[in-house]
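Given as structure tokens, the chain that follows is alone and in the form predicted alone.
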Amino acid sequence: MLTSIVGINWGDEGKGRMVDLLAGEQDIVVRYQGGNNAGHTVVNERGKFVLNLLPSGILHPNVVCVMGTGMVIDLAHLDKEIANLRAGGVEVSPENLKISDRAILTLPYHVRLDCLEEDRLAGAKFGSTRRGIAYVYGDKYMKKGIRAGDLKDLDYLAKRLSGIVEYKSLVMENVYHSDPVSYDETFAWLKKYAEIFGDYIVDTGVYLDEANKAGKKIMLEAQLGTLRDIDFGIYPYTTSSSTIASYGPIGAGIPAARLDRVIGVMKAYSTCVGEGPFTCEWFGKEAEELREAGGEYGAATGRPRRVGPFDVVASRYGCRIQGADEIALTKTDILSYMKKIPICVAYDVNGTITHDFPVGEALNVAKPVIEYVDGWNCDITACRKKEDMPKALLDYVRTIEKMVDCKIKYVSVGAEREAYIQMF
């Protein structure tokens, strides 16, 4: 059984919370793309955990977690992330964490290049997290990447690294007028983490293929959401990888496998970290009130998230692109302070009303068309079944469900693992 959990919108939908909730039913959880440029926040009986690289299933002792072929992995960041988990009583070992030998490594010079370019762009910046993601994916496709498996053969690694460092130094010196890349420092960095993570690095494609054939339950966990996808997102304000469910088996390392179930995650309102068009964005007091109510600050960066009402146009598009079979709606409890709840039902593009998600300049100039529904205006955090839901909340869920044309199966009413309602 192969299940994919994906973000429907701009990311930050609460995927980690849903993976943590459902991971107990799984044998294996796989992260299939992205790096440490976004975070999944999970709250359970042990406390609050922010995961940037590790699959959210790592918090379940009986689940094996895999960092897939499609990921880009900063080993220094991973080392700190694992240390933080161990300090919180979470076991991490080669028995429950496996790193694909084909995953590309994010090196210190990727981070340097990211920062230098964002500084050069100044007011025209893309809103990068400055963690090297675009540059390491660029190296992957220019065949200048270092794979995790290369750490298994230091002689081969030394030869590969020599030409790459020479190239990177040319860019550093002649484009950014910065210091060259040190071969010795970079090789020492790689050697250090080869010793730490050598036993974790395996052919995860073989492992997952055998598990899938044996009927194991495998969950594929995406980073970010539809609108940050390199092909289908708000280009160029996207990430550098594919966040789409159909890429999941490829990024996991089992490209011939077929998905059995796609769970899309979306918030009961809209949030966005980073630059780019965000049609339903709120500003001023209205935005600050929602941001504070929802604790809307980036899990990876701490940056204040841009916020606004639920966006039907973007969400219906996200459900279609992801091929979602069902939806998990998160953070409905945050809207409890509102007497009337706004919904962006369409876009006005230069006087023309559209229900389809536009691209290019049409998206840049689009204005939201807002309708209001009654709020429930009460505490819903104790609700655990459909019968507990206030009528206004049930109506809100049914309204969104109809508008995005996808069934809502899970409704989150709080941050804790058990704080949700299963609708069917």
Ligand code: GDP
Given for the second form:
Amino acid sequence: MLTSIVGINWGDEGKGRMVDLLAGEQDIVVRYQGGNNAGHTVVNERGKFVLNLLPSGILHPNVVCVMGTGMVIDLAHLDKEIANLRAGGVEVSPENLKISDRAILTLPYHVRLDCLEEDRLAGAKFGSTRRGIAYVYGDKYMKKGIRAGDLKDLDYLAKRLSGIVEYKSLVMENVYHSDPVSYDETFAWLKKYAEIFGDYIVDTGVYLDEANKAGKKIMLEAQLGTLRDIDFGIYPYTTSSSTIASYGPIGAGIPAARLDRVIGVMKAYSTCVGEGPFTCEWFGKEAEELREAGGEYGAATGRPRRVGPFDVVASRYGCRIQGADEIALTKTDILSYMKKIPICVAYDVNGTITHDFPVGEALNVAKPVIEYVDGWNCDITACRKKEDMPKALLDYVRTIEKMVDCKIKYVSVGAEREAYIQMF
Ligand code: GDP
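Now show me the form predicted in complex with this ligand; what you just gave was the form predicted alone.
Okay, now the whole complex, with that chain kicking things off.
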């Protein structure tokens, strides 16, 4: 049984929280794309954990976690993330964590290049998290990447690295007038992490294929959301990988496997970190109130998130592109302070009303068409059953579900694992 759990919007929908909740029913959880450029925040009985690279299933002792083929992995960051988890009493070993030998490694020179380029762009930045992600994915497609499996054969690694370092130094010195890349330092860095992670690096494709054939329950966990996908997102303000459910089996390392279920995680209002068109954006007092209520600051970077009302146009597009079978609607409790809740039901593009998510300049100039529904305006954090829901909350859920054309199965009313209502 293969389930994919993905973000419907711009990321930060609460995927980590939903994976943490649903991982209890799973045998294996796989992260299938991206690197440490985004963060999942998980709150459960052991405390609050921020995960940038590890699948959120790592907090369940009986779940095996896999870092899939489609990921880019900074092993120094992973080492720190694991140390933090161990300090919180979470066990991590080759028994419960497996790293794909085909995943690409993010190296210190990728981070350096990211910073050099962001500095060069100055005011015209794309909002990079400066963690080297675009540069490592760039190298992957230029066939200049180092794979995790290369650490298991240091002679082979040395040969690959010398050619790559020569190329990188040419770029550093001649494009950015910066220092060359040191082969010795880079090799020593890789050797250090080869010793730490050697036993974790395996052919995860074989492992997952056998598990899938044996009928194990496997969950594929995405990072970011539809609108940050390299192909279907708000290009060029996207990430460098595919955040879409149907890429899940490829990024996990089991390309022939079919998804049985796609769960889309969707926020009850809109948030967006970084640059790019964000049609529903609020400014000033209205925005501050919502940002404060929702604690909308990036888990990876601490950056204040841009906020606005629920966007039907973007979310319906998100559900369609993800092929979502069901939705988990998160952070509904944050809207409890509103007497009337605004919803963006369409876009006005130069006087033409559209319900389809536009591209290019049409998206840049789109204005939101807002309608209001009644708020519940009371504390809903203790609701656990449909019968507990105030009528206005139930109406909000039903209205949204109809507008985005996908069933809402879970309504989350708090960050804690048990704070949710199952609708069917
Ligand atoms: P992710 O990257 O999609 O996992 O999202 P983030 O972790 O960046 O952001 C989601 C934040 O909202 C986290 O701090 C969660 O603990 C929190 N959260 C998730 N669901 C809910 C909810 O229903 N209510 C509240 N109040 N917080 C939530």
